[in-house]
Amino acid sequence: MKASLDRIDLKMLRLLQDNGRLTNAELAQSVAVSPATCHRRTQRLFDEGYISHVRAVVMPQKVDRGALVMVGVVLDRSTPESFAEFEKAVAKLKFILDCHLVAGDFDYFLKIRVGDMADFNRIHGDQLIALPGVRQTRTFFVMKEVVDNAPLDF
C-alpha cells in the first residue's frame, strides 16, 4: 500500500479520516499543496479503493438506537455454500451494522444497534434465529462502548 502512498497522500488521508468535512481548500492548506493539486489526488485515493465513501456519524441515542448487542451466531454446517446462504440473507437485514466471518468457537460475529432489549428480543425472535444455517446464538449485550469505530492508525 504505501509504496504508490507518498507522505502527502498519507497525511490527507489522516486528515480525511479524522475529519472528513474539510473543503478541498482546508486540505490544500494542511498537506501544503494548491487546490487543484490536492483536488486530483483526493480523486486519486478514491479512485484507486484508498477511500471508500464519506458519511457522518450518528449518535445512536438520539434516533433510539441506543443498545448495542454483539451476537456469536453458530452454523449447523461448515460448508462454503451455507457460509454463502448465511451472508447473503444478514447482508438484507437493515438492523445489523457489521458482519463477520470468525475463527473459534462461533461461525459470525454481528454488530446490531437497537433500541432496548425489547426490541432486541423481537428482532431475536423473527428474523436472528430464522436466518439459513443457524443452529446456535449466543447474545452479549454491551455495558460499556470503550472503544468504537476507532481511525485507523497507519
Second form
There are 2 protein chains.
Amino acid sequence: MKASLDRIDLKMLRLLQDNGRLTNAELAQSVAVSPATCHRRTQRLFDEGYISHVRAVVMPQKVDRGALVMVGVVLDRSTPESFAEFEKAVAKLKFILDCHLVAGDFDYFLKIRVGDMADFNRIHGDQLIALPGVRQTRTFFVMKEVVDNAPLDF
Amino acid sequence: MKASLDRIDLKMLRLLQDNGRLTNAELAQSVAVSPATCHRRTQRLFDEGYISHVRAVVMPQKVDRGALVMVGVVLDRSTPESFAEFEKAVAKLKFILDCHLVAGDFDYFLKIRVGDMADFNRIHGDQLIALPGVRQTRTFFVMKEVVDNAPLDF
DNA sequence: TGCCTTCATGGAAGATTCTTCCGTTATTGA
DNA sequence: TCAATAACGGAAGAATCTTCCATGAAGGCA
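Can you now output the form predicted in complex with another copy of the chain? The one shown was the form predicted on its own.
Next comes the full complex, and the chain you just saw is listed first.
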C-alpha cells in the first residue's frame, strides 16, 4: 500500500516470512546492510504493522488436529444484526481457523480443524448448527491438503 | 499423535505459536525450567517436526494483497491423472494460499489473495480457468475477513 | 531391597548476538 | 551551493545462546 518499502525492506519481509527465526546478524548479511541498520529496519517493519506477528507453525497432525473441513453457512436473515451475532459467536469457537463473509450462494465460509470426522460430526451437531441464525450448512471434508496456508507472494 | 508431549512441551508450543520471537530465556521463565532445558526441548520440537517452521505474518493490506477470494473448482474428469495434473499446475500459482481436494459439490477449494477485484478478474480469466481439466469455477468474493488464519487450538 | 542403566535437569562459561549511542555520509529542498 | 534531515555503519556493554558436565530421578532386574 505504502510505497515506503524499498528493495531491502521487501527482501527482509520475504526472508522473515520464510524464516521468522533468522537472527538479526543473519538477516543483515542476507540483505547486505550492517546489523545496526538491519535492526532498525526490522523494528520499523513491526512498529508500522508490516509484520503483525511471528508465529511458530505447529503441525496439526502432531497435536491431533489432522482433519480439515470447509463449511459453507447460510443464515436465516440477511440483517446486520444477524451477521453481527453470528460473527460474535464464531469468534469464541477456537476450532474455526477462518471465517469469511462472502458474496455468492453462501453467507459465510468456515475453515475448521479437528481431530477426525467423528470429532467434526459432534461439533457440527453441537456447535455449528447451533450458531445464531444458521439456516443451513454445507460441509466439504478435505480429502487432501494440496496447499495449506502458503506464504504470501508479494 | 504421539503422547510424547508433556505439559511443558504443550505450553511451549502454545507460547511459540503466539509469539515466535520469544527468546529462549523468556520461554524458559514462562514454563519454569532452566534455559538449558528449554533450549533442548525447543530443539526437539523442531527436530521432531512438531513445529514445521516459524513465519513472520505480513499484513496483506500493506503489500497490496488486500483482496481475498474463495473459489470452488469442478474438473472435467475425476481421474487420478486429472487430479494430479491440476494439483501440479496449482502449485506454481503463488497467489493461491490454499488448495484443498474436497468431498461434495466441488472438487477443489482455493483461497486466493490478490490486490483487488480487477486483479482477480484478470487472473481468473488468464490463469484459473486455464488450469488443466477445469470444467467450471465458482467465485466467492470475501467481503469481510472475520477470522483469518487463527492459531491452532490444541 | 539394592544396584545399575538410562534419561532429563540445571549450573557454568566461552562464543555469539543484541541493542544503543555516536560520528559520518547521503539525500532532499530552498 | 548550502543547510537540514534522514539513514548509515562502527563500536561496546549487556544480554543471550549453546554446549559440556556433574547431579539426581525413574525404571528394570536380580
